[in-house]
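In the block that follows, a single chain appears as structure tokens, in the form predicted on its own.
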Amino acid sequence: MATSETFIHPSFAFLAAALLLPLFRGRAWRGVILLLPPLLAVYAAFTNPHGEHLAVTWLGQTLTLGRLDALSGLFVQVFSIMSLAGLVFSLHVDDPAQHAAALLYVAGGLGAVLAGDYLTLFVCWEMMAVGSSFLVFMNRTRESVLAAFRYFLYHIFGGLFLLAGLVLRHKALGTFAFTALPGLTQGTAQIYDWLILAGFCVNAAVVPLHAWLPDAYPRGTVTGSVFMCAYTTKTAVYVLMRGFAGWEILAAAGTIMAVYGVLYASMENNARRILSYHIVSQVGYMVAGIGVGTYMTMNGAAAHAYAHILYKGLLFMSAGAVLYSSGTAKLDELGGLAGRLPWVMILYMVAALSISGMPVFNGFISKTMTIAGAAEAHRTLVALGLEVAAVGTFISVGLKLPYFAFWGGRPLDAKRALKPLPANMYVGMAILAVLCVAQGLRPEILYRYLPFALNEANHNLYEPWAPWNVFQALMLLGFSGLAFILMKNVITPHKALNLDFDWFYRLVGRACAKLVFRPCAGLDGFWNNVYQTAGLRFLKFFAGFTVFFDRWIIDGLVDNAARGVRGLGRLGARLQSGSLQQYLAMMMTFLALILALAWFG
């Protein structure tokens, strides 16, 4: 095992500048500070040494906060390439609060795929949840706030999931200890499995648990969302694959979301809320991939999404020039940008082929090896599904979101003003461009940090630019361009807001009210009537006796000893004369009475 004073914890250097920035006023400095985090983070990824590092003791626990190994040591490479970008993409901005809310989130993210036990994962997922809330509010509209209050939520649900499920295996197993145990199946799980994985699937935007994801992402700021779309998922697609790899219910499970993403994307107006559906999708692959468990399907996973966040960071921050260009993302108000906007329809469409799996592009190395995997695996219906999903992520992203928002049949937009790019968001999108390209036409770029070898005892060797393979995918993408150009009328973008199971929340929602807050208002209303009629009166009442009790009773009592001791003293310091006289006839005067009431008594 490698000592720990040669091992760089990337989480460190994001949370010291997320605590300076503010410090700091000049533009300038603002950017050193900003840009230093991602580039030591780059290095440690390639530099830091696999093993155990950082070992903590705490309350009588042990705490791993740097494991990296080949599994973890490619999600951090690949979130540290996405902060150098996201960052790079973001140095307009002058809002250290927004910057300091995207260091905290990436610090929680890499925090958690470094984490050894439950808890460092627990403290890392709650800063991601933490951090990502603000970049949703910090868009500062009515919508973002109510989006970021909702994303919240889902969150700590989430994160009370995997809390409960932690302390449960703490006490049934006596550690804390991240790892996959021996033997452990869907079949033979326990309840703080179950539970764990509830939490895990809540961050991986899981069907029915997504909603969350196309509601915040879209409402998020233009650089926070780019951000938001690389960390949170993929930081769970990390933790399942560490825990939970071949269980049954993930293969299902990511076969339904590969689809369902896809049909929902391709109803959708808004730029940024079809790219939100598609990480739905997107993740479905890496989740099967997940639940089928081989070898390949694994390495397909993590390759997805190694490659998923380069080309999604892209699209969101292509989406993101758009509207920080035009001022708005919907496709029904764009059109025609092609010709004011060439650099980032050219970089869109890097982001959008590589997503459809075209050949060149790193998504066709990617989601053709978990779709070939699971064809191998005889999970027929899995493959299937993630085909249809195929083709359905060319039409909406591919095909249908480009042509509305920079072609629509409209003629060069020259009347819309629009705000011109700087040139830091062109550089942030053309490091992701470069990767994506590269990645496609050299697979061992990527291929050589996959954690299984590629190699005929693990039965995964793939070539992705076999002859077939290729055929295979430009078949498919040709298709896929015929459905368009025939349903081009079908799927023209609308302004309505599409619901999906934000509909079953919203009837939850409103059958709460009927069962719970209208009966509570309806008893509030009544016990307010009781006290309008029957208790104000009561209380006028006694407060009428209190006033009387006061006044001739307390008062009485009182002022008349006061007034009878008064009296008294007046008559006392008249009688203090000084006069022998006086004294002797008062004394006469007393003896008097006093053998008055003797004789009459």
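Numbering follows the first chain given and starts at 1. Here the structure is a predicted model, which is why all the values come from computation and not from measurement. Just so we're on the same page, rigid core means the largest C-alpha set that superposes within 1.5 Å between forms. Compared with the form predicted together with the partner chain:
Relative to the superposed core, residue 544 shifts its CA atom by 2 Å or more between these two forms. Fitting the two forms on the rigid core leaves the C-alpha of residue 19 displaced by under 2 angstroms between these two forms. In the core-superposed comparison between these two forms, residue 94 has its Cα shifted by less than 2 Å.
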Given for the second form:
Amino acid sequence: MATSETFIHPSFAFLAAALLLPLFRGRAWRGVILLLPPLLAVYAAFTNPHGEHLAVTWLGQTLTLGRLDALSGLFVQVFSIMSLAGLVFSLHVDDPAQHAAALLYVAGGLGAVLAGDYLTLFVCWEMMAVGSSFLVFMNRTRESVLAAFRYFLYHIFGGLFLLAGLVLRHKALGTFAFTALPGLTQGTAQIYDWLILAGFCVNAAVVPLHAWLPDAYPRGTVTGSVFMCAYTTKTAVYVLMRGFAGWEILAAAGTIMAVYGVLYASMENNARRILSYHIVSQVGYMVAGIGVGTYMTMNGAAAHAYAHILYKGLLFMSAGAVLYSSGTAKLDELGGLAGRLPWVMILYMVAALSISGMPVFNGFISKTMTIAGAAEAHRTLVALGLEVAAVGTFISVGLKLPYFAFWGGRPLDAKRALKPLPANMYVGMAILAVLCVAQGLRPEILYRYLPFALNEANHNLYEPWAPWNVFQALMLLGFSGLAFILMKNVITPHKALNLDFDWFYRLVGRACAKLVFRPCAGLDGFWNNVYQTAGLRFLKFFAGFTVFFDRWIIDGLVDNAARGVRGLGRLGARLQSGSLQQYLAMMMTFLALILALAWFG
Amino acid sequence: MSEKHTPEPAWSPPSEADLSALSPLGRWLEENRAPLRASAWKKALRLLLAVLAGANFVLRPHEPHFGLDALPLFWPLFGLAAGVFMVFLVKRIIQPCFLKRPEDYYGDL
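Return the structure block for the form predicted together with the partner chain; the form predicted on its own was the one displayed.
Below is the whole assembly, all chains and molecules, this chain first.
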């Protein structure tokens, strides 16, 4: 692998592309501008030297824009690969604004992972919130626009926790540096640590702060949701790994997330919402791994984040392809599409078997590492919870979704008008599918980049392809499949909305609105009364006065002047009779008058 | 559940014209959806499950994680029971009794 001493910050390439994009009209130019930044990012991910780069002094603070080590390097690498696959997948979209939003969002994600201080992190954090809100907003349906506003409000709210935490932390410690202080544990944490953790947990979709995710992601554009499923939650996983490893509360929260997401997914009807709940569930594995905090579970969390970005991107791509082609992602409206979209189904199944942890696919080498790590750390409840979630994942994503979308007992869906999928969508999906299988077959492709070296001293050696591990996975998944066959008629999806914690968010929203509206309405009513009693009378008096002033003063002056001019005019006209004798008589009279005045004066 | 659902249209053999419009891969997949082929696949799956369960009496973990998982048939029963219980709990109790609302409950659509 080539190495170089120059550090290339990938975010700047994405930002430059976002700015340049509207200036170029042709498809070819757009393709070049869209693909250059991810290609550069992938190159930089493998060649950038480790260390702290791009230190900038601003407002008396030293900000580090490029901190690259094993941990951030892993996330930068997978973020870059995902950006390439995602942009290839969205090349056909003829809307520069959508591309610009995606580029801004990716720039924010990469910037956040490379940030060495909380201030840079915060700026990138908000950049992601803006970019991703637009990815939902630009689906341009009523429900998407409303969801985008809710999403934006919620992320601003989460960002404020982070801001409050980092400001208080700076006041206490005098630094913005983003490092876990040695010896900082849940027991010794200060209020600012908890505030920062809360901000991170909003983006990690930790239950009960998660409901923004299944609200917004199914409503994003077909291509926008592909990006969103990769960056927001995984950036949060990265910052949790960096700052909060070994916090007991995260082990519990992660296990709850893993099971909670699975339960909701099994009642959902919308394919992209099922996948969204499975983000909550899969990020739960990572959060739990971080909470347990051993070298093995931390590596498991990092490996799972990497694998998850690849297979979840592919899941959203293939579900998005069905939506793009058929116009719906609702399972009760689909079925019998296997014959007409065979490659979409096969690519979907690669991702579905990956998320389920089936041997050969990459979820198998990452998920099992976290579970084994938790079990070896004697965290029986955590490990069992994650195994239960694995069963539910296979049933929902591996079987229910594809069965009701592609297979089902329905006849071949030959009448439905299907929009042909552009080739670039297939290429984007193929990139991720190849990586999912490659990592599953050759775990070292992924393991070599894990943040903690795999060795005896770290107690984190793990061999996913050990016979028992393969056998155990096949038994667990095989018999989960039997459970699906037995319960197929019970799990059949129907149209419904399932209440989630966003019911409470909306309650809080309505309460806040009332808190603002009630006093405003009261003040408005009071002011109306004041106006009608005092204001209106004064106005009447003032109107009367102006009428008087207008009629008697202004008009008087104007009218009298007019009358004077008219009188003079008439007099002049009368005098100018046109008769020469009269003029002579008048002249003689005036002359006599002037002479008399001169004589007697 | 009180709500009435239209029964799913049952599988019926596709016409030759519809089949010939498919790609070779699509056609192969479609042919495998036919009841006879599908039941053959199901038989193969049952056989595989039986082999896995049988092999579990011989193949055991060297270092069981939970203790009980050293016993034969632990993981098959775990997968089956967890799956059936979860689906039943969610679709028969939690969703219909507590969480289910009309699709446009919030008026967003």
